[in-house]
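Only one chain is shown below, in C-alpha cells, and it's the form predicted alone.
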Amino acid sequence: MKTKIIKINPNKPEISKIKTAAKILKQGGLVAFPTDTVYGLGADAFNVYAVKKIFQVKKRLTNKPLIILIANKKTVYKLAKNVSINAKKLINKFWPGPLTIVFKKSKIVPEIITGNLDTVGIRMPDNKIALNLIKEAKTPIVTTSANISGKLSPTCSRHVKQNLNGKIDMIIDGGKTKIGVASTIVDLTKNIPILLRPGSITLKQLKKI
C-alpha cells in the first residue's frame, strides 16, 4: 500500500483536502490526524471492518478499547447511554479539549471499539483539522495514537510516516500537535468519578468542577 501524504494548515484547513481524506475514512480506509493532543489513526467508527485494520496496523490487542472523537456535542447523547450532570459540568468546562469522558454505551457503538466492555470514551478535540476532519466524513471517527503499539505517542507527521508509512491510506501533515501527551481520561460509569489517565487536564482542574 501507498500512503499518501498531504499538508494541511493548521488554521485554515483546506476544506478540498479535507474532503479527500474524509472520503477515504467513508470508504472504510484509515488517516492518520493532528489533533489537539498527539497525531490519531482514525476509521469511521460504524464501520467494523475499519476499525478491525486499526488494530491489525497498530498490532494492538483487541480487548484493549479505542476512543470516539466527535466534532459536535450533541453527539454524545447518541453514543452514550446517558449523560449524567457531572458529564455536563466536565463538558462544558473542557470540550473542546484535551478531555476524554467514559460513559455507558449505547447500542448504535460497535463491540470492537470498546473490547465488549459495555463502556465508551468519548472526546471533542480542539483541534481545527480534526473538527472538520470528523463533519466532512459526517461520522464520528474512531481513533487511538498513530504509532504502532508501545512506541512514543507521535506528535509530528514525520513520527507517523517512521511507523505506518506503507501501512496507512494516508498521513495529514499539520504540523506539531499543541499539547504532545494523549488526553486525560475520565470515567463517569460509577458514582465516584475515577481518573484512569492522566494528562494535561489535572486531577486538580477536575476535581474543582
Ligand code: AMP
Second form
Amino acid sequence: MKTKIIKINPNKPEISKIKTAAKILKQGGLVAFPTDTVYGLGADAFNVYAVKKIFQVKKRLTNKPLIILIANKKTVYKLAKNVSINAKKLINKFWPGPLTIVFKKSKIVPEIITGNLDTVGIRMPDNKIALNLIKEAKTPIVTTSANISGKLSPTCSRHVKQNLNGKIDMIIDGGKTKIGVASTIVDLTKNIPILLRPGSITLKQLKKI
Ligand code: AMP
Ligand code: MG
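Show the other one: the form predicted in complex with the ligand, since we just had the form predicted alone.
Next comes the full complex, and the chain you just saw is listed first.
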C-alpha cells in the first residue's frame, strides 16, 4: 500500500485537506494524525473491519484496549453509561486536553475496541487538526499511538513514517506535537478513582478537582 503524506497547517487546518482524510476514515481506511500529546493512528470507531486493521498494523495484542477520541464533550454521553459528578468535573477542567477517562461503556461501543472489557477510555484532544478531522468524519475516532507496539510514541510525522509507511492510507504532517507524552489515564469505574497511566496532567492536579 502506498501511504499518502499530506502537510496540514496545525494553527489553521486547510478544510479541503481535512475532508480528504475524513473520507478515508469513513471508507474504512487508517489515518495517522497529530494530537496534543503524540501522533495517533485512527479509524472509524464503528467500523469493526477498520479497527481490526489497527491491531494488525501495530502488531498489538487484541486484549489491549484502544481509546476513543471525540470532538464534542456531549458525545461522551453516547459512548459511556454512567458519567458521574467526578467525571463531569474532570471533563470541565481538563477537556479538551491530555486526560483520558475510563467509563463503563455503552452498548454501541464495539467490543473489539475495548478488548472485551465493559469499560471504554475516552478523550477530547486539544489539537485543531484532530478535532476538525473527527468533526468532518462525523464519527468518534478510535485511536492509539501511531507506532508499532513496543516502540516509542511518535511526536512528529517522520517518526510515524518510520513505523507505519506502506501500512496505512495516510499520514497527516502537522508538525511536532505540543506535549510529547501520552495522555494521563484515570479510571472512574471503581469506587475510588485509579490513575492507570501517568502523563502531563499530574495526580496532584487530579486530586485537586
Ligand atoms: P495507546 O494505545 O498507546 O494510545 O494507549 C492507550 C492506553 O489506554 C493503553 O495503555 C490501554 O491499556 C489504555 N486503555 C484503553 N482503554 C482502556 C480501558 N477500557 N480500561 C483501561 N485501560 C484502557
Ligand atoms: Mg502506545
